[in-house]
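Let's start with one chain on its own, the form predicted on its own, as structure tokens.
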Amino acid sequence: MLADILERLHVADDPRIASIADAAERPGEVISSNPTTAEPLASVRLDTAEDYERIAETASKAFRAWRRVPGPVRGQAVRAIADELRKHKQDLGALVTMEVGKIRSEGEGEVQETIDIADFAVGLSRQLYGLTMPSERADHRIEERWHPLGPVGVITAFNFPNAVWGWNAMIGAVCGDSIIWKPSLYAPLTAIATNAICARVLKELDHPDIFQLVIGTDDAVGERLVADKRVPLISATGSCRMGRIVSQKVAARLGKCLLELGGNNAVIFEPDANLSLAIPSTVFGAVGTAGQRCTSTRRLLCHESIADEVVEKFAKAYEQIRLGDPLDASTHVGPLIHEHAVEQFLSAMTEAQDQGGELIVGGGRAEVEGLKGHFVQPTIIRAPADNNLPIALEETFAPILYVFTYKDLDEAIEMHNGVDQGLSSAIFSESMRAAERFTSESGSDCGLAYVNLGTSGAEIGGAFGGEKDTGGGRESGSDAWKAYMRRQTVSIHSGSTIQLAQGIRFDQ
């Protein structure tokens, strides 16, 4: 099945992928493994450091012609390379599916994002405004031009193999920048397929070059990208650990960084939530991904005269919740990452469960007939009554829902926000002040807020992104085009007469 996919994505032939039939680990070269069967998919050829000084070479060279077109043809571009995702779109799905373990419909739903992005794009390719200003000096006026920003390093996690270099690279694209994309170990022959379908649509239209794919470690080239002054943004996704060392490299040499990191994302439960429109829609985001999303729902707070109902309701939802094969329609929940996934779930069961937490549902392996891949049960722990639970402050990329109860909002608020990260955030309520305070000022502190909607599931239409040790990067839509370009103030004088600002005199 692999290898039709690959000849259908036309990059059966590509020299990074080293190995399907015999695929094994060699040196200079990493495996693709299927989470699903735990069984090995492809070697793939690891670059150099020498491979890295030449893609980022041929990055830099292209974006000094790319700047040069004008930004409505680059959208054209860009609207070109949506059309051919959309030829693709269930084969790159599958792949995601039987790379990352991905349900088939996140995996093509993966993909659809970037389609849906690379639209965006075109339209903002005509959209990448400028403000006049006012001058206090006759025969003078200001304005701000936005210009192409240079090679944007794009660094991807395995959850989303495809989507975030989508976001990334669309944009970036229609505001004149070329993209060095290094994606995760775990999800290379993703990144090689959607690369090479988006740099071939560019080279049959006289563009070459613009994307850049670099598949290597972090010694090898990860430091390399980060610390090269030639790349004047970083865009990383990954753990907040991550985030810090690569903040500070970046920073070091005056770079800029667009971070998108860890989440440990709360759901708030008032008194008069809909129940039949939260529950199914907090399930979706504890197990979607087999939580493995940055913006997986982590924490349940549900106001105490609800609790008990909530808790039991939960319960029988899992009931139904389908674990297996992820190529099959009928399946829910896929397999962790790897098996040091699963051991990092277990050992958060039995921290948990030492500090006090309620074992509802779940909390172990899970066997699923025919497949050895690497499964977990998902799993709902209750809180203890004085809501101490120090593993719930932890992000672990697993299915685990914690649950805690509240007495008031003002209470609830600050539970949800007594976490480092500051990602995604929900509340259920039929009322507009709840809603409201929520949302406010002095309500959620996290970059994305959601009323009667789970935390998981963003449009491409709003920035993405959070605060605190999230990063406070913004990606995808609104106005996160900034990022991607250089802003310069240009004041132009027509008159014949000096004249300085700040009625200094210099004439006398």
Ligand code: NAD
Given for the second form:
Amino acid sequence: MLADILERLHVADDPRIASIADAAERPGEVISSNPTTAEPLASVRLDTAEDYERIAETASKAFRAWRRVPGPVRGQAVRAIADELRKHKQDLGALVTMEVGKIRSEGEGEVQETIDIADFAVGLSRQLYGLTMPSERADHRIEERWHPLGPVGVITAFNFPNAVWGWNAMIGAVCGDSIIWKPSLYAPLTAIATNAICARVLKELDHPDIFQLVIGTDDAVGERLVADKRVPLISATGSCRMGRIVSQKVAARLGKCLLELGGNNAVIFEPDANLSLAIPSTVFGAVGTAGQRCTSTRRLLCHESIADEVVEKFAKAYEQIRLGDPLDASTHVGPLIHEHAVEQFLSAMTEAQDQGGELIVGGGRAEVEGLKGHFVQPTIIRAPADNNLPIALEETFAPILYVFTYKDLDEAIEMHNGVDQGLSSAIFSESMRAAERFTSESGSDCGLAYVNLGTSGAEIGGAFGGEKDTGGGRESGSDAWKAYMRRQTVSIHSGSTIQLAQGIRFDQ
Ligand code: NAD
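Right, and the form predicted in complex with ligand NAD of this protein, after the form predicted on its own?
Entire complex below, previous chain first.
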């Protein structure tokens, strides 16, 4: 199946793919494994420091040509990319499923997200607006112009191997930048196929080769990209741990960083929550993508008057979850990405119970007939009565939902905001007052706040990102494009006498 997919995606002969049939760990190569079967899919050649140098030079050269292509023409190239992605959506989606274990509809949904952001970028290519402002001096004009920034380094996490790159690359491309993509080593095939589609379209249109891919270790390649002064912006998606390392290295060379890091997202259930809406939305948020989304729901804060009823209903809902092969259309939840993630899940289980958490459902490794992959049981843990459960303050990348109770909304919001991360948040309530309070300046401290819908599944139109340890970056829609351009304040004097600002005289 993999060979056919790669063939249809025109990358079966890609020199980076060392072997498919007899993938094995060899020096200078990395294995892409299928987390569902725990078997290798392919071995992929790793780029070296010298390869990085060549790739970075190509990206710099491409940038110098691409920045002079008019914005709307760049937009037409992105439009052609979106058309090509549409043709390959199913195959790319299946590849995402095979490499990272997302269910089929989520794998395809991810490619759809890249198509959506490409469509958005096409319109944006005619709207890279600057401002004009009145000058205090006669015969003077001031305006702000947005210019292309340079090659942009895009570091992506394993869990969104296509869409996160799309958010950056489609917007960066219409802004006139070239892209150097360093994908996760858990999803190199998706990166090879996605990048190849885009590169092929640009070649056919005779445009510069702005989409560059570098697949390598963090030591040999990742850190080189981060330290590279030719790359003015590093857009990095991944753990808070990675963000701390990368942001310090970029700051040391006075470069710019756009960080999209970990989350620890909560949902508040008010006493008047519509449970037939709240429970299924929260189940999807907690167990979708096997709890491996930055926006996954990790904490449920439930009003004490409904907590017992809610926990009982969740336990029933979890009985309906079908764990299995993510390629099978009836599966709700696939595997975790690797065995280490299973170990981290099991260790969180031990800690949670040592800290007084009550196991409501799940809690262990899951057996799926005929599959040797990294499956765990979707899990609910109820916090002790004093709500003291330190493990819930950490982001464990697995389907664990911690349930807490509260007495009033002020207490719920304080608990909600009492974690280091600040990505996504939600409240379920029929009350306008509760919704307004939650989304007010003293409500949720997250970058994303939802009312009567769950924490995960953002649309591309709004700016996406989070506060605090999530890193403060904004990507995707709205005015996130400004991060990919440099702003120049231009003052033009059309008179013939010198006039200095602030009334300063220099002529006496
Ligand atoms: P990770 O931090 O292990 O790796 C992310 C990427 O960073 C990988 O490509 C990795 O190779 C690279 N990297 C790591 N150290 C580096 C270094 N020193 N220099 C250069 N590159 C380096 O994360 P992961 O396990 O792949 O992904 C899961 C994490 O990503 C979670 O914390 C999740 O919340 C977060 N995430 C955040 C968002 C968001 O938009 N906020 C989206 C997806 C994932």
